[in-house]
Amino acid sequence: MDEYMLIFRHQDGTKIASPEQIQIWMKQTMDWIGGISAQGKFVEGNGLPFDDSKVVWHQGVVTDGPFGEIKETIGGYIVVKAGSIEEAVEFAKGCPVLQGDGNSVEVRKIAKGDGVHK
């Protein structure tokens, strides 16, 4: 069984909603997460807030916020535990950050034991 991560691409909630709202998608995320644990396998996952980040450029150049002018960007992410892409796939199209227009959720393989990554 490989891992895969589950990339949450969106906007900032705090720029778009109110804090309840905020609260109702956290719990559909974490019921969302809980069924995937129940499975037994969810790894791991954490946010990613939007305040207090930097993005390091070439040449040392240092800018504020993890985005330029972009409508969404990278909220957080989860590591589950898929026998294919097809299986990590059909666990991110239950993602609540799907419900929020332009929203995505990217799977990536982690390359681990390929000979390359360790």
Given for the second form:
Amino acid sequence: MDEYMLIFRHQDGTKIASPEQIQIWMKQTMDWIGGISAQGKFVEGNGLPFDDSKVVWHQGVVTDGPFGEIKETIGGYIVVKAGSIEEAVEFAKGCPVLQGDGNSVEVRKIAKGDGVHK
Amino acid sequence: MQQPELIPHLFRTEYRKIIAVLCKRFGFVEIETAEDIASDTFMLAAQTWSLKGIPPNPVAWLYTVAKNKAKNFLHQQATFTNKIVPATSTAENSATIPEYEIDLSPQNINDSQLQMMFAICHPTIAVEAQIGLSLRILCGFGIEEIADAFLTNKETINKRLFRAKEKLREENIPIELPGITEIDERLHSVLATIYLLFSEGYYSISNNKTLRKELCFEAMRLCNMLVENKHTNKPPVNALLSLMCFHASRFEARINEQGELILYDEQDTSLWDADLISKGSYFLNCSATGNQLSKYHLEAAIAYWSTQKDDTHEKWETVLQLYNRLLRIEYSPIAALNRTFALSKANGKQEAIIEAEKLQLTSNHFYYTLLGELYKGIDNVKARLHFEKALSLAKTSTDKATIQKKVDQLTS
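For comparison with the form predicted alone, provide the form predicted in complex with its partner chain.
Up next: the whole complex, starting with the chain shown before.
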């Protein structure tokens, strides 16, 4: 069984949601992760808050926020166990982030057991 | 107390103390000697007391006899050592205690028992052996009782204990409290063993209700010892004790006279032990310090909600979120099934059916019982098929009877 990272990509990280809306998303996210965990397939995960973020560029240039010129940003990730990329994609389809227009979940296999990475 | 009951009673309370102190004094190399001395002491008590009557202070009598026997052993050993192998490792302890003194003070008994707990629950010892040794050495259970608890025979238990003791010697496991840097990690395996001991009693299919209850209360006693010591009184320890109190509060309600399981919904709540519930709440509060959230915290919080019989949305939403977090820390099929049940209560049956079907725990009769419950009232034909599948997988007659009742309710 391989591990896949599901990366939550937000179209516009500068949008501000109401506390009620955040609470609903929170519950949906917890239930979604709970469902993956109930299948014994959850490895780890975390949210990446937009506050207190910087981007470090070539030659030590540092800018505010992850946004800069592009609006799209990463809001969090989870790592799941899956037998195939298709199974990992099925998990990703349930991600509440996808309710936002233009948002996406990137599914990437984690390089483990390839003889190079531990 | 009359003599016939007194000796078994004292055996249960004092044997483990004598063993712990002697083991600590001699080291695991001489664990069998320690056991022999403790057993001989009780044998002598049985013989002497039946002839001469019970002494005024039976416990002091036992300690004196055990001390003398231990001193004789140390004396013989010293004679042997001095003549044959000078300078051995036993010299370490003798700096603080006069050479042949055996310290059976309450303080040393308590310290030795705690240290033994950590030694027996050492990660290098197989879990099954840890439980056997705990029952024998920390709880003073007889071999027959241990065999009963594991639904096996005395010979198997003796073999298992023998191998475990050999391992303790081979690994040269020190009888001491771990240092501050190690304590959390070592506590982890001590707590795991205590919880297994409790579960052995709580979920055992043995019909011996008294024995099952004793296993549970012994596990709680060991955990309580950890709570009472300032080095081991950590949040997860309190959480585990809380969890066990909440579970144990339903002990009388969940098993009937025939030793059969009574489901939660059908339990007579007047049989729930209010005292244990309030103890559970107390330790749950004590566990709410620091920044460590252990699985015991989550399980204790879930167990707290189980003591609240109201069927409110708030309750099930909270329980669902607790299970979501618990499963992230540690997956288990039973937690996955319980989580799905909470999901049906909080988010509705339709969603829960979709989630349940993803679990694919197809060798587990609880899985099909849950699916049957979820389909009940939505698609009774499917519900029936699932209950029947559960029936074919159930092993005990109690489980079969419980599921049969559900099938019958569908048709009526």
